[in-house]
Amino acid sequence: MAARAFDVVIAGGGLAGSSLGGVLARSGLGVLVVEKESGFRDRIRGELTWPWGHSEALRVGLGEPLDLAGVVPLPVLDFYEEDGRRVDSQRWEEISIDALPAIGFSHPRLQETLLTWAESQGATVLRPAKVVGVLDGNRPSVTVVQGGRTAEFQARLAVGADGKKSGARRWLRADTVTDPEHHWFGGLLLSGVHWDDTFGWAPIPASAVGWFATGTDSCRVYIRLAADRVRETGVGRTVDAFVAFAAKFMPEGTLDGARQAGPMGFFPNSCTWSSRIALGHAVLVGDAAGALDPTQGLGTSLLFRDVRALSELLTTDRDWERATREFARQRQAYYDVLRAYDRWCALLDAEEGPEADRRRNLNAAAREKDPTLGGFATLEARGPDGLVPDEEARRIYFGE
């Protein structure tokens, strides 16, 4: 804890703090990393990256811990029925960039690797530790706890790296914005589970339920219900409730024998984001700036987008405040198409009634017109590049 000087401080070193301060400190700045809980735990977050998010990491250097973390490749994307039959497939590397595929991970696992990984690129680590105050100048001064004991580090940057529920928003002084809650979504992990290297999701309307290895013997499987429904079915209630709706949903078989290997919950979701995301000699990244609706699984992926931009204009400007305002600017256009993706898809998917089925028809009308629906519909694959979530590509994705 001998105070000293950095050119960067990450409050939080999840994955999106690991990932950046490990991308800076090889590019030979000075890196303080501060994560305040001793090691990671299984909190049902994001263990699903597509194919884009997936190019994000190689593209920012990330190849090597993702292969250490021993993430498991998701070539094939399979569409099921209700009563457990296939109906669709889609084979990544027929879309995405550089035939990449999806891949699934051990959330912790990955979070581990990403800060040791971190640490051998340079970066300093404290942990258990917490940031509880930054105060901006011409150098900013950040002030950790660890153990009960105070110091001071002094930086040229501060980053909030600490989640959706950022405290580091206060330092920029902005307010949490959400938006309302569309639905539910829940998350098991299970041992003994026969599956194999796809991603099987059954989008069924007003519930869907997803599956994926994330490793040698675990699958994680998800659960999306309005809040009334995961009331009335008690799948949230206890593990077999929960197994016994999802298997409803996968090929007969599939959860014969399985075994819970983790915690399970359910959570509202919505998107929520910061209404500011740089000011002065601080910086937000990942979910703390501004995190998804996890049911279409682009978190990961914004993060790692989040992580090489940041870092690409933090190591080639030199002024560094013109750098994150733009890393701002950035950020708040590719999130707006994500954001807008992640509201099309509730209305799409989520909803029950004629109007939510006159929806679907006209979509799968325009489908067959322009597949791609205006870019929107390989999202997953291709990454928010080059789409403007306005009126008319909401026209076209909704057939109109």
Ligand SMILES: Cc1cc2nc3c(=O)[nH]c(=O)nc-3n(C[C@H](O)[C@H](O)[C@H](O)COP(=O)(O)OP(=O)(O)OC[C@H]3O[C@@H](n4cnc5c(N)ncnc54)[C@H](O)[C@@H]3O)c2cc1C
The other form holds:
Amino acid sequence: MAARAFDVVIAGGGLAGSSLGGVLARSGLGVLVVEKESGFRDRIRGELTWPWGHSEALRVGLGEPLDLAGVVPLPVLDFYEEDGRRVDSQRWEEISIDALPAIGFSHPRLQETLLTWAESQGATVLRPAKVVGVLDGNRPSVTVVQGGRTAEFQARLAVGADGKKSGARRWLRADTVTDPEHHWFGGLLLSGVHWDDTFGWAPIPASAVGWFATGTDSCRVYIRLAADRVRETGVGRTVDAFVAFAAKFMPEGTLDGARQAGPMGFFPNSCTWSSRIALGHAVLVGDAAGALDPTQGLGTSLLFRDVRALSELLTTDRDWERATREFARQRQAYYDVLRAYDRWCALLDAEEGPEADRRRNLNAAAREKDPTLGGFATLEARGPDGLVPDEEARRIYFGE
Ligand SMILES: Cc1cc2nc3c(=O)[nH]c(=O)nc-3n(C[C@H](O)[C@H](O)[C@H](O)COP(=O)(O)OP(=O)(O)OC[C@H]3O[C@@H](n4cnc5c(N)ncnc54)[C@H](O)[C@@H]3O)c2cc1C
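So that was the form predicted alone. Now I'd like the form predicted together with the ligand, please.
Up next: the whole complex, starting with the chain shown before.
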């Protein structure tokens, strides 16, 4: 590999890195995206984007790759009780920005499509290749290993889009900060599922099951449980146990002909973030900057917002140190709202006992008076703008 200079070098070609790479290349910047995997596989990651995130993706011009990846519109969210009874429905067009639906998709297929799309917009993609170091300076020097050979690339800006366990945080001399683990979140992809809706959620205290279409014959099923309940129930040990547990929350017969179509896995659902998002000529986006509790499924919406916020700043401000500082300020503000919301949802949905029941009753009464709960109850549809996660907002949310 010959040493070359780019405006932007991005470590990581996941949804965040490839979206950002394509958008910046489309604006005429020289972009290099480095991705360590030679092909993407199902790692049990986000396959649902809420209407707010859908809107962010369209606003930044990602409509074409979303179509190419075959995303499935999910216009209604149905809520279920433990016996598989539908008790409520949310039609997104009634409350979302531009009446947009949520969308479901195959994560590896969208990764693949976005990386190919980034190339079609003019980005250079190196794959499989790994970023192993970044030296900051007036122009960062990015060290990449590909096929056993090492090369240096010069960049005006180095972007870390390397996920929740980001090594790029080291470039910024940042620490990884994690909330205490509270529950586990597991996923499994199934085919042969029979249903009359596309998106269901059964938030029974202490457990929750969600399911939605990711393609014409694929259904992603998620289970949230406390870690000790994952062990007790054995849902994480065998596919049969996972399916039997999930089926209890769905309309009868939904999973009768279901077949495993991907790996199964459970993950802790605490939020994890970087103590610093921008420094000098380096910046972080997506899960590398800060990942959310997967239960609320806001990670992909957040990364599409990152792509819009950072690309708008970089293409309108020639001073990129100032632009990335401003991105870090904005990112911190909207991440704080989303993280608070994740915590509040966990307190409300995931705990058992009289105190938790009291919280739920107060919340339900407050919802009667103000269905938006000060704006936080429509966050999935409308996003975090205008919301402040302060004590007053918390009291409104919990009906105190
Ligand atoms: C179980 C689970 C369920 C989830 N469900 C949802 C959901 O329903 N909805 C939702 O919105 N979000 C969900 N999320 C969150 C969502 O998956 C993430 O927020 C999203 O995938 C983050 O994308 P990313 O591009 O920032 O990071 P990643 O997807 O982690 O991508 C990082 C990329 O960087 C590459 N990389 C890493 N290091 C290097 C290196 N040194 N050099 C080159 N390449 C490198 C990796 O190979 C990878 O391709 C879920 C997460 C989990 C764990």
